[in-house]
Amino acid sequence: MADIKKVGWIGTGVMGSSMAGHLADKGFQMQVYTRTKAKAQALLDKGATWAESPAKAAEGADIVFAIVGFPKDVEEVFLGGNGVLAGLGKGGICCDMTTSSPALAARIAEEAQRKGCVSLDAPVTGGDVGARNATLSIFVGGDAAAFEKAKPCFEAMGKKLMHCGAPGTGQKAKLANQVAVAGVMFSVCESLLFAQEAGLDVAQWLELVAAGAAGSAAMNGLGRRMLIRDFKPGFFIDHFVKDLGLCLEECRRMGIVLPATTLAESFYRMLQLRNRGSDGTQAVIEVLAELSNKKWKEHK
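Stick to the form predicted in complex with a further copy of the same chain and return the structure of that chain only.
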């Protein structure tokens, strides 16, 4: 296949704007669409052109990336009347980087094939910091040749790539990651609440424990934010509930039961029921404490 020159980009949230920025910096021509035009301004300033719809962003592009909110947004962006597949030329590549449904990814791949195009699902991990520093990990499902062709773009955005297999497997790899994140975060909360109620110096305790067998990225990162009751979002609870819902749906489809993930999902939904969907995932320690009629305190 020929090299990629022109890219379409859809979605300029916290993740998307940084990721697209790296592509623009590498000299890819870019056509950008997003719901709120003002959020595309930084990209337009880097020379991207504005597109009035996903279909327009796809016209003449070699590849179109999207990173939006929820599976229904992904469906609209790729398969809708003004969606990417309505505008993309034959041989073009659709690439959804949203964490979304594996089944939807497979459906988009089928629709793409029907139009002479090809599709990749390529969700990422690494958060806002990884997006900013181009150190994301990217899990890619779909056609191997398209993956090779898209590699220079992925390498502009991330540090580690994994081609996982058939369409949807990129999403499955990301969901498996979220299963691990959910459980480890919950264990950090339980251990911190235990330490608090035991009357320990929780901050000092965390220093010791984080370096040992109980240590984790979650304990070192979000655990420390919990200590100072910083519940600002690194990752929104609303998005995590979406991800965990997809995990559980996939568990049903695969015929497995994951009790700790099921448990964690319940707790994140409890936060939504308390209108805390816009808090960061680390706020789950507050509802865990509330469950026992306790209050999570500040520990300096």
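Next up, the form predicted alone. The previous block was the form predicted in complex with a further copy of the same chain.
All you get below is the one chain by itself.
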């Protein structure tokens, strides 16, 4: 298969802007679409061209990536009248990097095949820091030959790649990741709140614990943001509610019960009802404190 030279990109949010920027820095020719053109300015400044629709972003591209918000956005971007598959030429690859529905990924793959194209589902983990530093882990489902062809692009954005299997398996692998994250976030927040109410030097306590068996990526990264009451999103609560909902849908299909994931999904929906959906997932600690009629403080 010929090398990838021309890339279409759709979505320049917290993750997408940095990820696309790494591709531009590697010299890929890029055409970009996002709902708000101003959000693509950093990429346009790097030489990318503006496309008026997902279909236009796909015209002449070897591969088109998208990272958007929700499954309904994915469906519109790929399968809509002005979607990627309306503009992508025969032999082209479309790649959804949104965390989305495995069933939708399989549908997109079927439609791509009908049009003589190939589809990959390639959600990522690593948050805003991983996107900025090109250290993401990327789970890829779909055609193995297309995965090999797209590897130089993935390697520009991340450090660890896994080809998971058939269409939709990349999404399933990412949802398994989200199950793990759901529990870890509560252990971090509850331990920090306990340390505060016990009267400990919380910042010093975190340094000791993060280096030991209780340490985790969440403790080392988001835990430190909590110390300074930084609740800006590395990953939106709204998006995590979506992800956990998708996990529970898959649980029903597979006939399994995950009690902790079910509880986590309910708790994050409660945060949405408290208008915290646009905060990062680390905002859990404030609501946990409120449930005990306490206040989470700044710790330096």
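Here, rigid core means the biggest group of C-alpha atoms that superpose within 1.5 Å across both forms. Every value quoted in this text rests on a predicted model; they were computed, and no experiment measured them. Positions refer to the first chain, counted from 1.
Q: Please work out, using C-alpha superpositions, how far the smaller rigid part turns between the two forms, and give the answer in whole degrees.
A: Here the smaller part turns by 12 degrees.
Q: Using the rigid core as the frame, report the C-alpha movement of K294 between the two forms, one decimal, in Å.
A: It moves 5.1 Å at the C-alpha.
Q | Rigid-core-superposed Cα shift at F231 between the two forms, Å | A | Spelling it out: core superposed, C-alpha of F231 shifted, distance 2.9 Å.
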